[in-house]
Every structure is written in C-alpha cells, then in structure tokens.
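Encoded as structure tokens, the following chain is the form predicted alone, with no partner shown.
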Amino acid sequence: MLQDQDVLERRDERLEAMNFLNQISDDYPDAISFASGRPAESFFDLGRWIERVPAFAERHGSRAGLSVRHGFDSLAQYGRTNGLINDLISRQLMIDEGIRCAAEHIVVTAGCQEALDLLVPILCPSAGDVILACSPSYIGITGVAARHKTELLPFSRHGGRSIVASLTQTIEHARTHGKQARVLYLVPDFDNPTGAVLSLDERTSIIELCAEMGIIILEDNPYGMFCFEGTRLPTMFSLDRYGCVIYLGTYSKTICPALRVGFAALPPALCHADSNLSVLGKLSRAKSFVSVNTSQLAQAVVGALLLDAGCSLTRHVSPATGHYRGNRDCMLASLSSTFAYCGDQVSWNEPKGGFFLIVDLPFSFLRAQAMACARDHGVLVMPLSFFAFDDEHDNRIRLAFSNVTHDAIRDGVARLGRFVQTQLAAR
C-alpha cells in the first residue's frame, strides 16, 4: 500500500498542527512566538487604502453606466462568480510577475486556500487521481487532500537528491500501484515552512516532466515580491509553453490577510470556449455553488490599492521588504551568536527572501519539545514534523521572523538556545 499507518499517523499530526499553534499560543499568551508566519501589521493601512475605494466605485460605475451611488449600491450587491477586479489582477501579474494571462481566465477567491479547495476535486476527479508535494510542505494542502479525500503523495528535495529525479520516482511508484498523479503543488519562491528557491533548471525541468505526464501543476506564490537579494526568477506559469501551470496568488500578504482575496489564473489550454468541459468553467461553476461570490467590498479594497498603485505593487511592498530583510538578518545574527559554542551541532539556512527559516537541531523536536520550549523557556517554534511525511525532519524546526521585533528575536533566540543547552546536558 502507498500509505502505510506511519504515513496516516503523520497526516493525522499535520492536521492538528494549527489546532496546536492556536492552543499552544493561547496557553502561554506571553511566550515570544516564532511560530506564525503572520505579515507584519506596521504596514496595515486600512483607512487610508478604504478614503480610496470612492474612486474604485466611481471607475465600476461608469463602466456599467451608473451613478457613484449606484456604483456603490452595486458593490453591495451580490456579484459575478469570477471576480469583480479580474482586469486589474491581470495588469497587474504582467506588470510585477511577467505573466500574461487574460482578466477572463481569473477567477477571484477566498483567499488562496479556496482556489487549492475548489480546484483540487476538479483535477483529481476519480478515487486512483493523487496530489505530489514536497516533504515538508505546507500545511493547507494537505487539509484540502484530506478534506476531499484525496491521496497525497510526498516526494523529497531533502539529502541532495535531484526534485526531478525525486518527482519521477514518485510518479512512478504511483503507477506501480495503480495510481495516476494529477497535480502537482508547489511553492517555488521562499517556500513555506523551508524558505526555499527553485532554481531557473528545477522549473523549467519539472514543466517538462509534468508536460509529459500530464500532470497539473498549482504554483503557489504568496512570497514571490518579497525578494532580499539577487533577481528575481520568472514564475513557472510565465515559463510554462504547454499549459499545465495554475497560478495561485494571494493579497494576503502584499496587502492584508483580513480581505481574504486570493486568485487562480488559468492558461488557454484549460479555458476551453466549451466552459462547462474546461478546468474554468468547472471552477467557476464550484465557486458559484461555495461562496456565490468574493466579497466585492473586500475586492473594491484591493481594486482601489491596486489603481493608486498603477497596477503595481512593487513600490507598496517595498517597505515591508526591508523591514523583513532585517529581521532575517537580525535572526541570523543571533543564531550565529547564540549557537557559536555548538560548532556545527546547530546549523540553520539563510533565506533570500520570504518569512521563515529552517534551523537543524542535534536532537528530535517534536510536539513535546515544543510544548516544553513555549513552557519553560517562553518561546514557540514550529516543529518541521508538522510538515512533513515522514521522520526525516524530525530534528528541524521553522521560525518565522516576520512578524517580531529585532529586541523580540533576540531575546526569543537566546531563550531557544537555553532550551537547546538543557536539552543537549540530558543527553
């Protein structure tokens, strides 16, 4: 069987994990937390980004030949299935992704995790369909795969190993045992929980494969803008020439997570003129019977953000970028100080960009180490086994540093190496 019970016990902890961060954070309210990949809340600025949506109302007016007031009667209202700010997104992905896509082939969700809800029994319709994700991976696809019912089969990037090489064993194995890979999930800038880059190869060589495979893939880009350092790399949707990339996008984090606005962009290839027969016709029939509609009160937020902006939102997420960067650094320097006497019993990545870094310990962390750092050491840390699907993390843990203060990860850092300096005297 491809899942056996540690498989299934594994799934099981993954699904409990925000149960556990919620419980945890809530248990020891002045613990130092490291664990949420929040954005941070200095860079909210809604009442001013809401004195803009009058503008936003008198624009969707008058292209529907209304008054300012009707205009805002009719954000009111129930709206089109697919989106009220589709033209804007679309200008908006050419202009800060390089992607072309038309404002028709966008649906507008609930954030990004409706998008991977709706989508998934879309693509992974009959019982032998199966998901391929990265081990560790984030913790939303696994829900959905579970929620639908849906196997979801890790492959790993961990120990050297080639993605593709990896990817292809996987599939094979699939086939072996009378499975068909569907989809593939992804994160392929400053992935969450590992904050890492697929190179410009990986992407170019896993569209290929899937290309022949017939493999869908969903690129999840919820960090993408948040670059430190170096050039950026295209999106595989924009290097995608056979049509087997979904592009998934969020505002969660460029602008807030409270307007629950996300997108999938679609390729032509799966936008057939018969909508009912394509991926897009199915998922905007899905979302019509979901959620009817997203908020348009919370799209016209973003519709008027995104026309003060030109379109873009590279100057808005600027600031935040910095601000992120230094945190990276300032965690980065404490590590380096904190865990100097451990010479390379303690060792962690450094990210180019994103929320979160991986530190390896000489020693499992697992639910209860967690539990005893948030206790006795007044700092929460995720463990990597909450993302991963099997026990080859067992020794890792994720912080994420982009929502404290530089006082605050250096004090929750030496309270974590406290923690670690007990932990290596028991042993």
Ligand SMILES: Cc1ncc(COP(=O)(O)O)c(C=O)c1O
Given for the second form:
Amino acid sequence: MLQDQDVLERRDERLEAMNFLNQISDDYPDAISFASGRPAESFFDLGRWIERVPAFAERHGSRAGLSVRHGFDSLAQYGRTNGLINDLISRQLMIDEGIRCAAEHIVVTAGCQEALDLLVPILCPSAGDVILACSPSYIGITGVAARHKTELLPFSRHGGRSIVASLTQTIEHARTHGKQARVLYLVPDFDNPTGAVLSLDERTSIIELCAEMGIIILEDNPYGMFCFEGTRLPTMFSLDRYGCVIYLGTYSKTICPALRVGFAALPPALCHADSNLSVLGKLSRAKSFVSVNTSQLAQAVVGALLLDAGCSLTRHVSPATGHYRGNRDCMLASLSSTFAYCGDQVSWNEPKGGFFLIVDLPFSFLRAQAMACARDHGVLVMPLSFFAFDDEHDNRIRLAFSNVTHDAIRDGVARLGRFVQTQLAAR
Ligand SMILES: Cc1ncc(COP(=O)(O)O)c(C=O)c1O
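Right, the form predicted alone is done, so what does the form predicted together with this ligand look like?
Expanding to the full complex; the earlier chain stays at the top.
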C-alpha cells in the first residue's frame, strides 16, 4: 500500500517518464534500447509514398471540380477542421477492422494523442468527473489527465482479477466519494505496456457495464493490425450496440509517426445534437481552436497510400508484422536461454502481437535500477512502475522488440541477464 507522498512521487515519475527515457538515451548512446516502442524504420519508404501524392491531389482536385494544379493549391491551403481523407479512413475501417463508421463521424487529428487531449475535457467537463484506466496504462492518457486536471482512477487486471469486477468496484468507489466515472480508457489489442489482449467476453461485458453506467469507452488501437498468430477479435467499437465506444486510430505505427495523422471515429449517438452541441460538434470546435486542421500534406501522404492500396493496409503492414513476429520470437528465445538457470524466478509473457512484452523479476526494478542497468550493462528498459498507479508492478519491466535487430536483441537480453545476476548475487 502506497503512502500519500509515494503516490505523488510516482505521479511525477510517470509524467517524467518520457524525459527520463530521452535523458538516459542521450547519456548512454551506445546502450541497446528496448525502451521505446518505435516502429521499425526499415519499413519507412517516404520517398515512394510522396511520389503517390500527385495521384491523390488529382483525385482531390477532380472531386472538387478543380484542375490538378488547383488540387495542389487547395492541399496547400487551410483545410476542413474534421479532415480531408475521412472517406478513405471510413473505407479502411470497414475493410481492415470490420468497423462501420460514416466519414462524417470521423475527425482526423494530429496523431491519436491529439484526439485523447481534445476528448478528455469534452467528456469530463465537471469537477468530480473521472477517467478510469488500467494500472499499468499508456503514459499518454496519464499526461492528458494531468494536463486537464482530471482525476484518473486506476483499476487492476493483475493477479488474475476479473477486469469487470475490478472496474465495477472502481466505479462504485468513485460514486461513494462523490465522483462520476465518465470515461474508460482501454487498449484492448496488444496493449502498451503489457502486450495483453482483452477477450471477447471481457469486451462485451465491459461495453454492457459502461452502457449501463453512462461511461464512454475510448478504445485506443495503434497495434491491432500487428497480429502474429490466431484470429483478431472484433473491436469494441464494432461490438457496441449502445453508442458508448469512441475508436481512436493512428497511422503512426502502420505508416510512420512523423505524419502525425490519427483520428477519432464516433458512434452516431455522439454525433447528433439535441439542444447542446454533440460530442462530434464539440470535438470539431475544440480542434478548430487547437490545431485548426491536421496537416493536409500529411493527410495527403496517408490518402495517397490508402488510394494506392485499395483502402486496406493489411498487405502494407504484412512485412512489418513478420518482422515484429521474428523479433518477438528472438526475444523469447533469448530470454529462455539467458534465464534458464534461475527457474521460475524470472518469467515473461508471450504477446500474440504488438511491440511489447513484460518480464517479471524477483526484485524491484525502478528508476534507479533502470539507470544502473543502462550505465553498468548498456541496456535500456522501461520499469513498469512508470506506467503503474500502485506498487503492484515494481518488479516488472517492459521490453520493446519493435525497432531492434536480432543481434541487438540477443546481446541486449544477455546484458539484462548480467544485471539480474549481479542483483541476485547481492541479495
Ligand atoms: C497506446 C498508444 N496510444 C497512442 C499512442 C500515440 O499515438 P500517436 O503517435 O498517433 O499520437 C501510442 C504511441 O506509442 C500508444 O502506444
């Protein structure tokens, strides 16, 4: 159980996690990094993608009755706040995700992060409105909650606890303290940081619970397309019959992060206004004051790629998915051989997709250990405490396997093994 002071220190540590990561990367530039979940650069092909932009500009121009030249001019102008490529995204959602969402119900944002940042104050407008998020959770939602001074109430999936029971308890806890849970933030597919996937039962029960409680689910799905084995489960958005799920998408991992193109897809129930502005209307209005519109040049690159690929990125991501699968396998094999000597003292999960896996260690691995590991052994990893709201995850670390070579994986895991050995010997 954490004391109040510890809770505050941990909150600051979570908010500083990205700076910490940048700082140790700068301090130990030769260290092997399993710390950041960057997509593999070997699949970036910006030159070729940009070559496709004229075809997009031509389509864009001809739809507006413009010449190619004026199509380009109009791309270079200020654009529609809600986005330029909504029809292509809508088609891609149908083909790749089985999601039915009208183009008019999509708002294109500067990455998924902007969608989160705009939606939280809209969905949690009053004092006492709280966000529910799993402990551990992606740092981006922690930062957004802190920025808007919205309280974030964590629930746990650790130790075999049922997610629905844990959520119900947290919602009740909020209520008895005079607070209202308004938003539930989730990464149901290949979660960051845990790599976990929510089962179909969990997805449907969570939707039922949230619909009953008037809670909006923010379904964040950057990694769903990187599925290594088995069949993908339906998104929560496509399972939702109540209009309580907003789907957040991004092209940061499937194409490249520099584009800063993501989107929010809203259910019809949140798009129709009665007396007040709808959530869609509020989102659009907020965006018009924050970033005016998402860069049309960046949208044109995404649009060109979608046009070229018949509005499906399945084939486009297939080589990268194979690469990430190979990296995961290499990391699992390296962990098995490195830690064979310590029996079940060190264990790890085997994610079925995404960029991350979790290692459980027999000692606390916090900021100080991350520093020592980088300094003395030349390997960077992320303590799970950076993503957690309690001390349940102090013995765990996140390893990202997305942007490293097999040699670096083998070498980096061996280095981690030497760090673990020194810690075990010192006990
Ligand atoms: C779970 C999750 N959501 C959102 C993002 C950010 O996405 P974007 O680059 O579209 O802002 C990330 C990036 O790592 C992520 O892991």
